[in-house]
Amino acid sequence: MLPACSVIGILGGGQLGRMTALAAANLGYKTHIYTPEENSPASQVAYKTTVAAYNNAKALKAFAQSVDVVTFEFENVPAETIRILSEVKQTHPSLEPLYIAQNRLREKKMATELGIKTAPFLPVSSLGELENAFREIGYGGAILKTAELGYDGKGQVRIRGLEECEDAWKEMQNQPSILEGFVDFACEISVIIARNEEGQVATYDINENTHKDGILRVTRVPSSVTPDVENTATQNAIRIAEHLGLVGILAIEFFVTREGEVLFNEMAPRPHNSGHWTMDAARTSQFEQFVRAVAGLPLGSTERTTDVTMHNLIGDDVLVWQQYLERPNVKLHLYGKTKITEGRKMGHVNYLGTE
């Protein structure tokens, strides 16, 4: 358990890195932000920052040095650099959470191994492979995916034929990807699970999630779903989470069926923008939750508090942040970010209770 005032060291300066900074100060924790990027949001309102690339084994060395547990805020950060960090200081979660969670193929194998139920998928590093794999699966239509990277839409087009095959293997450039084939799903829902090293583990209501061009938009909870579906998913998340050895929190994307199959789509050790209501209608939010867990705490209450809808604040949809202040029942969460380009989260906002 670490002490009042201890260091908690975050890798990224993006948002969640901020909402975690923030959420740490109140447990009496200060943040050290090891970022490439310059004036980051979680810079903002750290302690500390070092600006550096992630492959720069001198600084990150000294980073781990200068703090008391080590945990990172997205998982595209080079599984080599948790390698050395962990040599150095203890990183949670550790580095197979993270390594399963960068790349498509080995979520989806580790969900089978567990008898988890996931869409149609295969491997795909050539043209050839792709072609064949869309006959196999392709029937209803596809989704051609990087392995790795890629996130908010990126890094995947839709194909609806044969025919269109050689252009989305063009469009991959000759990257490792994946292929799915398309699920007629009633709705895409997420847990948001938290685990300590002592074993405990504490998951929040389901989030129901809609999204428009691979962008979430809006989480509305309760979800719709039936008692049946959210337990089936709950108990998949706390699986999962067990099988990892998760130390921190894990946010899993689940496709649910028409007929009411739930199907693991993918998941991220990290706090997750579905997540957010947690911040305005929980008891513990997501990001103190995870502070606590990173820190040895025991972790707290997820009993939800009132309905709620998060809205994400893409792009320009920030312009107009002033008007939310004027709604008693909306709660106001910009993350510091200066330049609007289309497609980025500039803040999100909590409906309580009623839009």
The other form holds:
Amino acid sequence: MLPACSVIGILGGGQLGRMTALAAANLGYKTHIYTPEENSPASQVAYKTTVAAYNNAKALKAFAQSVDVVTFEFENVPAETIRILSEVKQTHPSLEPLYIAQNRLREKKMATELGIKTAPFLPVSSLGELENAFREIGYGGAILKTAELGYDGKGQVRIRGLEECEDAWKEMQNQPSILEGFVDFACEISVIIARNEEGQVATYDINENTHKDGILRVTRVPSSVTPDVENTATQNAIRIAEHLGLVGILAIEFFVTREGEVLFNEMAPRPHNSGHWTMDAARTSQFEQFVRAVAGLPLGSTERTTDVTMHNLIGDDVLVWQQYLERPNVKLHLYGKTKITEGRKMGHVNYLGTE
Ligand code: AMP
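Coords for the form predicted together with ligand AMP, given the form predicted on its own:
Next comes the full complex, and the chain you just saw is listed first.
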């Protein structure tokens, strides 16, 4: 158990790091952010910041020496970075969950090995392989995704017919990829699960998520799924967290088909946008839960206190932030980002009770 005033080192300076730093402060911890970015959202509210590149071994070692435990707020941390850090200090989560989550093929194989269903998928590393894969699983349409480094719908191309394969492959620029059968889903859901070193596990109510252009827009809780679907998704999440020996927090996204099948899509071993509602509508927010898990504290209650809808403020959406202040059932969270760009997550609002 980390004593009060210990320092939690966080790799990454985005909004997830910012909200984690705020939660850590409430529990009496300090945070030290490591990010290449000056004036990052997280460093604005942290005790200390190191601005350096993720491949700067000297800076990484000094950072690890100056903190009591290391964690991260994004999953594309280079594996070598974690290796360097973990030689000096304990990192939570460990390299294993991160390594798997960094690659769509690895995570889907893991799910399959655990008996968890996914959309049909095949690895693709050439145009010929893509065409063969499309013939095999693309009959209802398909999506080609880069195996690594895609986020918010980036690095993805929809393929409707064999003749579209060539252009799609050009867009991938020869990067190792995965072809997935297109799922005509009834809805998309996610599960947020925390696990600590003692093996205590806590899950939240299922999130029902609406995406536009590959970016999460809205999360509703409670979701519209049946208790059976809720149970399957939650049990799958527990199986994955235990398999990974997770210490921290993990978000897992699933598609729910019209027949009520629950298909694993992807996971992220960090707090997740679809869990932002917990800041205002759960006894323990996902950020506090994350800090508790990383600091070796008992996990908190995940009980939901009200119905809630979370809306992201993306790009220009944020310009009308003041209007939310007039609404008694709306909680506003801004990320301290000065530059607005298209598709950039600038903040979010939680509507408590009815929207
Ligand atoms: P991802 O980065 O895998 O979460 O994909 C971003 C969004 O694209 C998802 O949230 C879905 O809305 C959509 N999508 C991704 N994969 C598929 C699929 N196999 N079938 C249908 N829609 C998908």
